[in-house]
Each structure stands twice: as C-alpha cells, then as structure tokens.
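First, one chain by itself in structure tokens, the form predicted on its own.
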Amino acid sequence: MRRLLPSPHDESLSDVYGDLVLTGAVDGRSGVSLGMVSSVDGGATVAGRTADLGGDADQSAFAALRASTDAILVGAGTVQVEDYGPATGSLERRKRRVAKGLAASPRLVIVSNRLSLSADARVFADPDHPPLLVTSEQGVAARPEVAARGEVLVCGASAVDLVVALEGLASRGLGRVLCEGGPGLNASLFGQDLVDEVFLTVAPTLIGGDAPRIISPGDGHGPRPLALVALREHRSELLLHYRVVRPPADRL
C-alpha cells in the first residue's frame, strides 16, 4: 500500500485509516460519512452486489471505517441483497474500537419506510445486538412482527424523515455515522445535504451495462463540491477520502 496524499509513504494494509476520526455530530444531528466502492466507469455493483468489486485494499478500508464509527446506517434493500448479519465484528476489531474509546461494536441502524425486511433475516440473529429500525408509523403498523425484532425509532408518518432520524441518533450518543448505502439512501442524504465526508474505493474494473451508481439519480440533489483529504493506492485499487465543501455560513 502506498499513501500518495497528504504525505507520501508506504504503509501496511492493516494501518489503513488507523488514526481515523470520523466527522462527529453537526448542528444537533449525527455526522455522516459515506463509505462506498465503485468501478472505474462508476458502477456500484456486479450482478447486484458489491462483494465482487472491492479487493484487499477495500476490505481493509471497510474494516477500518467500521472500527471508527458509532453506528452503521444502511437501507433495508442493501441489508437484504448483501445478506447483512449482526455488526458485532471480529475480536480484533472490537479491541481496536475499545482502544479508540468506542463501544466494542457499532450500532447497526436500518432505514426502511415500510419495514420491508423478513422477520427471519440473518441481521436479527443475535438478540444481544438487535438493530435499530428507523421507520415510519405506517411501517410499524404494517409489519409489527419485524418491529418486534429490534429497537424502533419512528421518524415520520408514512416515510422516514432523515433529519429527524439523524437527530435521534445523535441524542442516543451515536454522533459518528457510517452510511453503507444503498444508492437510494445515499441520494436522499445528499439531496438534503446531510453527507459530510466520502470514502470511496475505485476498483480497477470496468463493468459497463446498467449497473447502478453509488447515488441514485433524480432525487433532487445537485452537484456537491468535494475536497480531497487522502489518496492511497494498492495494486491499482484507489482509496479516496473527500470532505464535502460547504459555503461559509455568512454566504448562505
């Protein structure tokens, strides 16, 4: 692994983002860091999943990001497609988190307007670490059997209000949130200017076809300027860390 920015030097894969501190609470809401992988031509999945895109560098970055966050935010569709399990992590990662002053495991937070998950999904397998289900009043009413499998945070009548959701997470002490997608949730967050930084792995792969991008189109979001914080390369795989650039308050 070669770190190219900000100070070029070689480092081991295990040291990637080792000293990382994610963006914390902002204006009463949790800070949001987006962690995604894409191909060179912008595809976010292969055959509907991200598993075949990232290599060793992406896996190391993924583990380091999860070791640095209070909560993992993810849409119900991604939970189902990627077959998420409980976010307890390995013993090594739990030790790494505790050394950073974090809880041993991040809280898994699933966003779903209608609680569109199976009550038997693998994500509910550990009763000691139930996910936090962010949903609507209609979702709870329609899927009480799913609501009973986790802690529920209601953030709207028929659809999730993401601002209210992030304020609710912050009030629970979950100030640093890592969003793992999917593209629809990413688009909603960007559309409301709720993303603070982006960690993107660019896989040395061309996909073509109609693979989705990391952000779904058509959700009202415009261009967002980004500032490059760090750049790493490992066997042609690139790890990029950007911060979202916002105008000074006096220019708003």
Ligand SMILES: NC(=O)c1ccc[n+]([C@@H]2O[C@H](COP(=O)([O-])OP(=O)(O)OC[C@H]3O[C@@H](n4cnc5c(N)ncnc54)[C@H](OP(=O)(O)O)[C@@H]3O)[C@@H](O)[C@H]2O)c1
The other form holds:
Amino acid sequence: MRRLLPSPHDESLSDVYGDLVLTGAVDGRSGVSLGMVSSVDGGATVAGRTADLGGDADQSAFAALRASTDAILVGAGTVQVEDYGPATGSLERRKRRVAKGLAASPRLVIVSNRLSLSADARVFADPDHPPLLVTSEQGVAARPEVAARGEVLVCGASAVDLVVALEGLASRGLGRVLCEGGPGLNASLFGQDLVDEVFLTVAPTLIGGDAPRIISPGDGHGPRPLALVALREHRSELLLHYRVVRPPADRL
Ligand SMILES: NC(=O)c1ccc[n+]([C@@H]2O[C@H](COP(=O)([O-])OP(=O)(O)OC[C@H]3O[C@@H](n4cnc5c(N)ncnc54)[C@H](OP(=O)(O)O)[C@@H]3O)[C@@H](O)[C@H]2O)c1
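Moving on from the form predicted on its own, kindly provide the form predicted together with this ligand as a structure.
Whole complex next, starting from this chain.
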C-alpha cells in the first residue's frame, strides 16, 4: 500500500486509516460518513452485488471504517441483498475499537420505512447485539414480528425522517455514523445534505451496463464540492477520502 496524500509513504494494509477519526455530531445530529466502492466507470455493483468489486485494499478500508464508527447505518435493501449479519466483529477489531475509546462493537442501524426484512434474517442472529430498526409507525404496525427482533426507533408516521433519525442516534451517543449504503439510502441522505464525508474505493475495473451509481437518482440539492483528505493506492485500487465542503453560510 502506498499513501500518496497526505505525506507520501508506504504502509501495511493493516495500518490503513489506523488513526482515523470519523466526523462526529454536528448541529445536534450524528455526522455521516459514506463508505462505498465503485468501478472506474462509476458502477456500484457487479451482477447486483458488491462482492466482485472490492479487493484487499477495500477490505482493509471496510474493516478500518467499522473499527472507527459508533454506528453502521444501512438500508434494508442492502441488508437483504448482501445478507448482513450482526456487526459484532472479530476479537481483533473489538480490541482495536476499545483502544480507540469506542464501544467493543458498532451499533448496526437499519433504515426501513416498511420493515421489509425477514424476521429470520441473519442480521437478527445475535440476541446480544440486536440491530436498531429506524422505521415509521406504519412499518411497526405492518411488521410487528420484525420490529420485535430489534430495538425500534420510530422516526415518522408513514416515512422515516432522516434528520429525526440522526438526531435520535446522536442523543444515544452514536455521534459517528458510517453509512454503508445502498444507493437508495445514500440518495435520501444526500438529498437532504446529510453526508459529511466520503470514503470511496475505486476498483480497477470497468463494468458498463446498467449498474447503479453509489447514489441513486433522486431529488437533491445541487452538486456539493468535495475536498480530498487522503489518497492511497494498492495494486491499482484507490482509496479516496473526501470531506464535503459547505459554504460558511450553510452552517449558520
Ligand atoms: N458499491 C457499494 O459500495 C454498495 C454498498 C451498499 C450496497 N450496494 C448495492 O446496492 C444495492 C442495494 O441498494 P438499494 O439502493 O437497492 O437499497 P438500500 O438503499 O440499501 O435499501 C433500500 C431500502 O432501504 C429503505 N430505505 C432507504 N432509504 C430510506 C429512507 N430515506 N427512509 C426509509 N427507508 C429507507 C427502504 O426499505 P423499505 O422498503 O423496507 O421501506 C428501501 O426500500 C445492492 O445491489 C447492493 O449490493 C453497493
């Protein structure tokens, strides 16, 4: 692995983002860091999955991001397609987190208006680490058997209000939130200008076809400029870390 920015030097894969501090709570809501992988032509999936996109560098970044966050935010679609399990993590990662002053495991937070998950999904497999289900009153009423498998945070009558959700997470001490997608959830966050930084792996591959981008089309505000914080390269994979640049007036 070569770190090109800031201060170029070689480093081992296990040191990637070793000193990382994710964006914390801002304006009463949790900070949101997006962690995604795409092909060079901007595709976010191969045959509907991410498995064939990320290499060793992406896996190292994925582990380091999970080792640095209070909570993992993920859409119900990604939980289903990627067959998410509990986010307990390996003993090594738990030690790494504790050394950073974090809880041993990050809280897994699933966003879903309709709670359209199976009550038997693997994500509910560890009763000691149930996911936090960010949903609506309608979702709980429609799928009580799913609601019962996790802790529920109701954030709206028929649809989740993501600002309310992020305020709720911040008030629970989950100030640093890593959003692992998918593109649908990312579109909702970006549409409300709730993304604070981006960790993007650019996989050295072209996909073509109709693969989704890392943010689905949706109603958003205009483009947001990004400032490059760090750039790493390993066997043609690029790890990019950007922070979102907001004009000073937006922060008043
Ligand atoms: N390249 C990458 O880094 C990456 C990362 C993650 C996923 N992916 C890929 O992306 C695909 C899945 O993405 P996706 O966009 O279809 O799914 P998604 O964003 O993970 O999930 C969509 C579902 O999440 C819930 N949701 C999303 N935004 C919401 C909001 N604002 N309020 C309430 N609920 C919300 C809804 O669930 P309900 O319908 O239950 O209400 C919605 O149907 C998969 O193919 C996966 O492999 C790629």
